[in-house]
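First, one chain by itself: the form predicted on its own, in structure tokens.
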Amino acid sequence: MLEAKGLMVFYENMLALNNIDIKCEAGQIVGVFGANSAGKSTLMYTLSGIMQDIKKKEEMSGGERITVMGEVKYQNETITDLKPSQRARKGIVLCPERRRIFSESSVLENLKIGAYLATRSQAKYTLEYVFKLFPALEKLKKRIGGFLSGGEQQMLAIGRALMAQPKVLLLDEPLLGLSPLMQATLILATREIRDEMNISIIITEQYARPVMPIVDYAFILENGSAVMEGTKEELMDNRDIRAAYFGVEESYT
């Protein structure tokens, strides 16, 4: 459904993504795990097309030179040169890291802003679904976004992304800085979104343990390179991966 081949991104002379091949099939949840600066957000920006906007802004301001190479395909169509708005219209929607909600707007206003690609009936149906998925948001719909807790803001960010009618939802570190209870709530919601809305999902995280139970396939990034990939069972069979990304220490005897 969504696939990248030979993806390379350079910030000046620094290699941020190194020959990445990644694929998310229809109905899959694909995990991308890696430490800080492994290239997770760069990958999500490139898949969503936002990297093109970043590149253009840097060029206009005389800032950092960004080079993007490789191919991105969606439903067997090459979309490498499509703008982020064009990709969003096709159904590729990014929920960025650190939420990035409109902090001076209410919960309901944030959700309505997200519905800019939806028809009236789609917006009504999806709004009802978001409130069903996250009942706390319905109770807080008049509250200003900046006064929400971190977990509430993340629910709002995901809800706003759903309002854009995604077919592929890109979740960039949605669990960052949240309590274990809120993490568990969002993981269950992610699986429900896939199952009930038939939305394919790519989710990035630094630590795999909370996310791995729901993924169908996963990639491990280190220094911009995919060093390992496989099903959750295949990755869990690797002792180094368990120690680095699951926090499971093992004694070697």
Second form
Amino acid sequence: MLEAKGLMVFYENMLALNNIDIKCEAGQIVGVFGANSAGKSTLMYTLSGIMQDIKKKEEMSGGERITVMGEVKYQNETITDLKPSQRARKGIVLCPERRRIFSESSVLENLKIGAYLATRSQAKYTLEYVFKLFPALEKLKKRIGGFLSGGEQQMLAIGRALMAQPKVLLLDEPLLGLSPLMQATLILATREIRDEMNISIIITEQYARPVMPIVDYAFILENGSAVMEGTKEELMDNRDIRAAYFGVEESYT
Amino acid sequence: MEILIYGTINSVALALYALGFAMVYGVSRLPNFAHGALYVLSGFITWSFLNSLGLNYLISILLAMLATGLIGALIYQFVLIRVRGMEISEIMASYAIGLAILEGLRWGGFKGMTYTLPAFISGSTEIAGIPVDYQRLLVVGIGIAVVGLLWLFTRYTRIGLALRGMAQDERAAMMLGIDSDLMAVTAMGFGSMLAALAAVLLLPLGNIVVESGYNILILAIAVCIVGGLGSWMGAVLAAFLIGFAQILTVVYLGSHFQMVVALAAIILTLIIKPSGLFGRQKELEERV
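We have the form predicted on its own; now please give the form predicted in complex with its partner chain.
After this comes the whole thing, all chains and molecules, with the earlier chain placed first.
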């Protein structure tokens, strides 16, 4: 469904993504794991087209020179040069790192702004669905976005992204800085979104363990390169991966 | 009482000057230094429709507003879009356009005190013993209506909500499918139309003179800085603050101090609270 081939991204001379091939089939949840600065967010920005905007702004202000090579394909159509808004229209919606909710608008208004691409009936239906998925949000719907807790903000960010009627949802570090309880809630919700709305999901995270149970396929990034990929079972069987990303220490015998 | 009535009128007038500027800045972070020029231009467009083409007054006004909105959108689409994000260039480019429009008008013969627009309703009434003409009452009425409509527009329509999203976090808005350039053009069009609306309401109170373009720009900037750049409601509040301060100085000091008040307000705000009353610099701390 969504696919990147030979993706290379340079910030000046620094290689941020090195020849990445990544693929997400319809109805899959694909995990991308890696430490800080492994290139997870760069990958998400490149897939969603935000990199185009970052690049343009940097060029205009005489900042960093960003080079993007390779190809991004969506439903067998090349979308490498499309603007983020055009990609969103096609169904690729990014729920960004650090949530970036509209902090001066209420919860309900955040969701309404998210419904920019939705028809009236879609917006109504999705709003009900979001409140069913995250009942906590319904109670907070008049609350100003900036006054929400981290977990509430993340629920709102996912809900807002759903309002844009995605077919592929890109979740960039949705669990960042949240309690284990909230992490579990969000992971369950992520699986529900896939199962009930039939949305494909690419999810990135530093620590793979909480996310691993729901992914179908996963990639491990290190310094911009995909060092390992495979199904859940294949990765779980690898001892090094277990030690590095699942926090399971084993003695070598 | 006199101070209260004329202070309110003056404040609403200031708010009308500033709303267009605040809207453009709020949505696209673009200080539109051609705002004053668009104000004067729309005055002359209305005058031309009315006197050269002999159209009905109301139709001339509506056409002039549309024309000004279109001119604003075109200015953005063909010039400002290329310097977007470079603050100094944005100011220089928009100010140059403003200069070109104003001096072009002067060069084209629109100068002197001969150009006036008629009042919608002539005559005057008395409120608590103070004579007030109907045009000024109309300014207050329409001004309040515009603020109300703008509030509804940005909260209950799809485009309005998208503009609000853009104003708060441009990139987050893009992720949701909102086209930032399209929204910036829209905001510029609306902002210019607001300038035109202010012009047709307020110009009948005096002459259409090219020089007022510069004053309007300074007043609009003063209001927006005091209110906090990018905050529309802050601008309305600041308009009342400066509006009453101006009337008070007129009553107690003399009428040529009016402009000083606006400039002093800019300087004081920048020294004491650079983000203004409702500035966005004091954004809530990010929660991690």
